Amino acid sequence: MRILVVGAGAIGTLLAVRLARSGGEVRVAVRGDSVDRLARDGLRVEGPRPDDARVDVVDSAGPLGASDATLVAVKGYDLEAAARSIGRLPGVPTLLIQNGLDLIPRVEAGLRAVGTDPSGVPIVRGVLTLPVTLLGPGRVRETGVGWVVLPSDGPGPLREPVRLWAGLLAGAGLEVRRVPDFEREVWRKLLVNAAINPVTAMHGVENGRLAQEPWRGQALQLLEEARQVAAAEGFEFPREEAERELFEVVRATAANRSSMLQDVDRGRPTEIGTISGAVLKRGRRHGLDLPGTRRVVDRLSRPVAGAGAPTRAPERP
């Protein structure tokens, strides 16, 4: 099975290694400045299940080569650019692993930009709960236990692509959970992301600090605002359930630096737009006032390098 992985951040690197070691013929597409280094040094996963792999590495701006399945593992804000690359491979079952909402329209816009009809690219969304930290180019640490959530069965033309990706991921040693109400699981993950990521990114703290004040209160406010929007969208999550799940994740990933904090650390854009920005946008449609969410969107939408970088509060002992 020829598998193309677009993006070699934390998730792309982890999944590329797991898929390659399970027997897949994996090719990784990255921006030009990373090609030579990853091709030379390979990919490595540290943690409870250490592993490494050498894979073909290509420039995402050039020919990608033929593939039987494509995994898009870039950040949400890079989805349109990634779609322009994969638009040169129409018809390939494509899995999106990103945080947030309104992702497929971004992919469709990228496909149209290169003259590819989006209906000709089977797109499957997945939700990943694996905590992974990027240590450097091609090096990641798996910091806890998680799984991949996929739809129990796709509608019509997505039925086989969903089954294909479920089989590939399970064969790579990942726990795959297939659920009938997949959109509810998207919102479930979003509630956690909307509470954890902005607070850790603004204050420069690991996930476990959110069990303490003042970060706990900030996270709970963001969780409650996102929960209200989810309810307005037709996805009810009882407050007690949402808070319990939030702090289960906080405890399970206590030593992890959230993906948004990792982006801030490296002076890169964050996924605030597809997470909290999407919550704010949906909330406005329903006439909801979301002061906490609005504040973190304003703060983290600024450039994250130089003078615009979020100022970190000192960590408490």
Contents of the next structure:
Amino acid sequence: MRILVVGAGAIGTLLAVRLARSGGEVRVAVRGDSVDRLARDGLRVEGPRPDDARVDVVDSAGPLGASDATLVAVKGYDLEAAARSIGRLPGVPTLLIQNGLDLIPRVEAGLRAVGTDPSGVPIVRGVLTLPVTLLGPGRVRETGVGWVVLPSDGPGPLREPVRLWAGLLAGAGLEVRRVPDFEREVWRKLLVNAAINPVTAMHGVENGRLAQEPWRGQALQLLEEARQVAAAEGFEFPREEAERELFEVVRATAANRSSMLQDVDRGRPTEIGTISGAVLKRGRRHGLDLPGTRRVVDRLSRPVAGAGAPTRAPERP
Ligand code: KPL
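Go ahead and give the structure of the form predicted together with ketopantoate (KPL), now that the form predicted on its own is out.
Below, the chain from earlier opens the complete complex, with every other chain and molecule after it.
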């Protein structure tokens, strides 16, 4: 099975190694300046299940080669650019595993930009809860436990693509949970990201610190605001359940630097737009006032002091 992984950040690197070690013929597509280094040094996972793999590495701006299954592992704000690359390979079952909302419209916009009809690309969304830290180019550490959520079988054109990806990920040693109400799981993860990621990113603390004040109170406010928006959108999460789940994730990923904090550490743009920005946008539609969420969106849409300069302007929702 030829598997194309677009993006070699924390999640892309981890999954590329796992998929390659389970027998996939993995090719990783990255920006030109990383190609030689990753091809030379290979990819390595540290943590409880250390592993490494040598994979083919190609420039995402050039020919990607044929693929039977594509994983798009770039950040939410890079989805449109990634879709312009994979638009050259229509028809391939494609998995998105980014945090946040409104991912598929971004991919569709990228596909249309290169003249590819989005209906010809089977796009599957998955939700990943694995905490992974990028240590350097091609090197990651798995820092806790997590799983992948995928929609359960249903009728329609995505049935086979979902099955294919569920089989590949389970074969690669990941715990795969198939759920009937997948959109609810997207919101469940969004509540966690909306609470954890901005607070850790603004204060430079690992997830585990959110069990203590003052970070705990800030995370709870963001959780509560996102929970109200979820309810307005038809996804009710009782307050105690949402808080219990938040602190379960905080404990299970205590040593992790959230993906947003890792972006801030590297002076890169963050996913504030597809996480808190998406909450704010929907909240406005429902006439909800979300002061905490507005504050973190404002704050994280500008460079964060102490971090390197952003490589380009952070995205505003
Ligand atoms: O998804 C995550 C992220 O960092 O983006 C969590 C679950 C919060 C783990 O850090």
